[in-house]
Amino acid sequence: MLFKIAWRNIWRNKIRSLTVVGSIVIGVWALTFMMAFYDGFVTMYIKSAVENDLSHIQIHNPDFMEDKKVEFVVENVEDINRMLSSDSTVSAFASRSLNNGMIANSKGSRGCQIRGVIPEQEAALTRLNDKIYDGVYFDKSKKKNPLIVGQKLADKMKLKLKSKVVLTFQNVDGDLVSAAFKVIGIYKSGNTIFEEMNIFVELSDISRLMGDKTMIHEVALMLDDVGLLDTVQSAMKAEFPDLLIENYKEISPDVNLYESQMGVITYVFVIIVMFALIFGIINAMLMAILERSRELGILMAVGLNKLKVFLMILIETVFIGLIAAPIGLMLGYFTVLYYGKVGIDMRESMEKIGLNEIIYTELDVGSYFIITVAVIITAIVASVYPALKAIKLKPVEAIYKI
């Protein structure tokens, strides 16, 4: 009976009803979106981050992390690489030269990371080879010292194809060496600071310069399944137990908290979202016990009692809920599967961030029960204080109450 009398209860003033039940949706649908919006954001800033620089393991000499000194290399190279290619798991690795130095011609110098990379290892791990949309990648013809920046390091010093440069660095007898090279590509991996400060060249040709035919600071690779990560690192760190061997999320604690964050973010975007809510609803509820006191008081007077009166109240709230968290659930659905499939182009805004990448919607299955379980609980604490205000009418006073 409570149930068949709180719903009719809703649509006699259809009106105040809609208004509810439209911002529930609107809060809903808003909650969906930013909560997909966010998920994209942290899902596309940690690929772009894992796929440009970091991978997923890295492999260093200690020493080579805290000094970055061009002598710490990596020693048995040949060993880690016998062990990667023979490993399932690994995708793809690359080993690589790095140092710090400055590129230099006639419109300036500024400072860069100079990575020495194999050709052939570096295409398989970061697709670099993909990412050239000026010029070629290293090819087999081995042009003296070529030279591959990235397009907002081009923009800056007002480099061109076939534009030579002059790179300044230290060898492993710490002497300054400089060298002339030339640009025959240009890279642009959505992410502009890491643009602006590494450039790439053959190890071949740094190492030679540097003093060495092996100059290996860091071997880094990705492995086909992210979950495998700490078996692999576990496995490695026992084979190499000189070496430093580090995941993504130690080398970079940024990556490592927009990545542990996300579900604490979910629920402050619920959080946010459901307490704004309580106030419209409370408000709705307490205009339409004003209006329906003689009602409640008659209904009182004729032997309904206070815990009845109140649950009458409740299930009216969660009836409105329950009718417009699906609607908002829906709309919210149908927003995050289209612009997961066509992207929100925030490029311009990102660069400022360092990124410059289309983000893609999405959200799991679990963020979707979390808001329709915060939707009920929302209704049910709104409808709290109303229902304890309709239960403290006195039967006669609000018979009469005009």
Contents of the next structure:
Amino acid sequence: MLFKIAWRNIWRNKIRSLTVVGSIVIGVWALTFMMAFYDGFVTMYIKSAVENDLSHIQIHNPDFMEDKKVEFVVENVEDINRMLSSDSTVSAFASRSLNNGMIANSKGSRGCQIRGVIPEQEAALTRLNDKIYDGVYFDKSKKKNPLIVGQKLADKMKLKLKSKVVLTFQNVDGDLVSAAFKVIGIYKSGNTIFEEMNIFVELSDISRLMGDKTMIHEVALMLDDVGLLDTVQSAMKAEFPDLLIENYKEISPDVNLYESQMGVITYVFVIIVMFALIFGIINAMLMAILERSRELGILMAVGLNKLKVFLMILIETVFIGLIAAPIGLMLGYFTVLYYGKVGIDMRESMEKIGLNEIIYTELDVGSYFIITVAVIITAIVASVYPALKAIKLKPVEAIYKI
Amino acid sequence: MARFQASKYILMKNVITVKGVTKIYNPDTIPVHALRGVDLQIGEGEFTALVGPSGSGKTTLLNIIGGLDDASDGSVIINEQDIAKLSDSQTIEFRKQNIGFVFQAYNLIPVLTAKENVEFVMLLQGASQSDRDARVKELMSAVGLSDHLDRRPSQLSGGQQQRVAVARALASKPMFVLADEPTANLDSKSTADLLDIMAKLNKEENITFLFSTHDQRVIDRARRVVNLDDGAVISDKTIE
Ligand SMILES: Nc1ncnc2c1ncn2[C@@H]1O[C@H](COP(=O)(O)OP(=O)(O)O)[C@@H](O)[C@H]1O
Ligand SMILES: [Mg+2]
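Now show me the form predicted together with its partner chain; what you just gave was the form predicted on its own.
Below: every chain and molecule of the assembly, starting with the one above.
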């Protein structure tokens, strides 16, 4: 009977109830969307970092990470290549040299990281060839000392195709080596900070300039299935105990941070929305109780005890939440589904933080569950104050008022 | 003969004893002396009218007897229980088990049907579905509303609503029914109908009624008339 009364009470003042239902719907909808957007953002961020820069696993000489000196190379590249080629879980891998150096032209000079790459490997691993939006990718038949620069750097140094630049870097003996390179391509990676710092040359050119020494500083690889990350990583560690073998989370603390913060951010969103809703619900329920004080008085006079009066108000509020939550979740679900397909183009506004990719919203079942629980808790919390007001009514006063 | 004796004994039993009850509203600000030492005894099976002009203290007295309000002084003993000695929650429980209420108007819960309004009190007492159905049927037919079970209060006339309220007051099988000006908002036909029903329930089921009124037609139907003026009993007549 309490349920019956509570349920029917909702429909007495339809406008007020629907206002509350509406605000919960919007709250849930917004919450779903915000969480899915953040989720999508983190996924995009990690994906972008992994695909363009980090890969899943990187192998270095342990000393190189301490001090990026040219001589700290990965010694057993042959063995590594053999192992990676035969491992079916590895989808692609690439070896590179990494030199900190300078790029200079008539307009000025800047520090940069010179990546000496094996064109086929780099194409397979980071799809650098696909990211060339102006010019061409490395092709052995073409000119000497080709160079591929990022769009951001090209903008800053006013580089165009066929621009000549001078690259300067240290060789093993600590001497500076300079050589002229010609821009054959300009790439876009989605991460403008990366674009500004990293330039690509062919490993063979670097080796020649180093005095015919091939110096690999980094071997990076991608797996078909990220789920196998730990397995593959530990297998490699066992095989090459002298090398530093790290996964992308270990390499990039910010990626790790984003991943671990996801939960915290989710709760922050939830709590903000809950607070907003709580005040709306309290207000509406107080009005409802004021309007019904006479019948509450009669209910108490005929023997409805305080606990039941309290429950009646609580049930009514929870019912409102239960009507609203599924609608909000449905709207949220379809919005997330839609923007998960179409994506949200925030490239212009995210340019500043170095990101240049479309966000695809996504949300796991667990988050929908969290939202549902949050709405129910919100309703319960919001009903406490009005329910306390209701049980404080004195039957005589409530009945004889007005 | 033995039976007669027993029922005679029951007739004499006091269900309500009011001793020296005073009520002062707002004692700290502008004191209003609503009751000034009222003594009253109501026996089982009585059909008693509490009569007096507006402001004489009828509502106040009924509320104090019903445990809805506290006396400033004096005591109310119902069936050997001093109700002032009960805690808040015990009072609610006591009311639920022993007292039926009919208020002046808008007695019913608007979102419940007539049947549900009557059934509600029994649900609170934990009566079974079959008991409830049987009693609702019996009571609604006693108040002549058997074919209005599923109407909401808003679909009933004022007189019909008061009859449902009487049915509800009786649903819990209370010791007595307190009715505060139950006919005040009714036309004369509805007033007569309601009093017929109350009188019949009193006669046939021996239900004790204490009702307030200032309507002469209602006073004429009472078997005992207690006259209240300015918070004091000025006359008490039993009509044979
Ligand atoms: N809640 C209250 N606060 C202050 N004075 C009240 C209150 N209720 C009733 N009174 C006063 O007490 C007196 C008796 O009122 P009441 O019992 O309602 O009389 P009746 O029911 O006979 O009209 C009146 O003077 C009335 O103004
Ligand atoms: Mg009155």
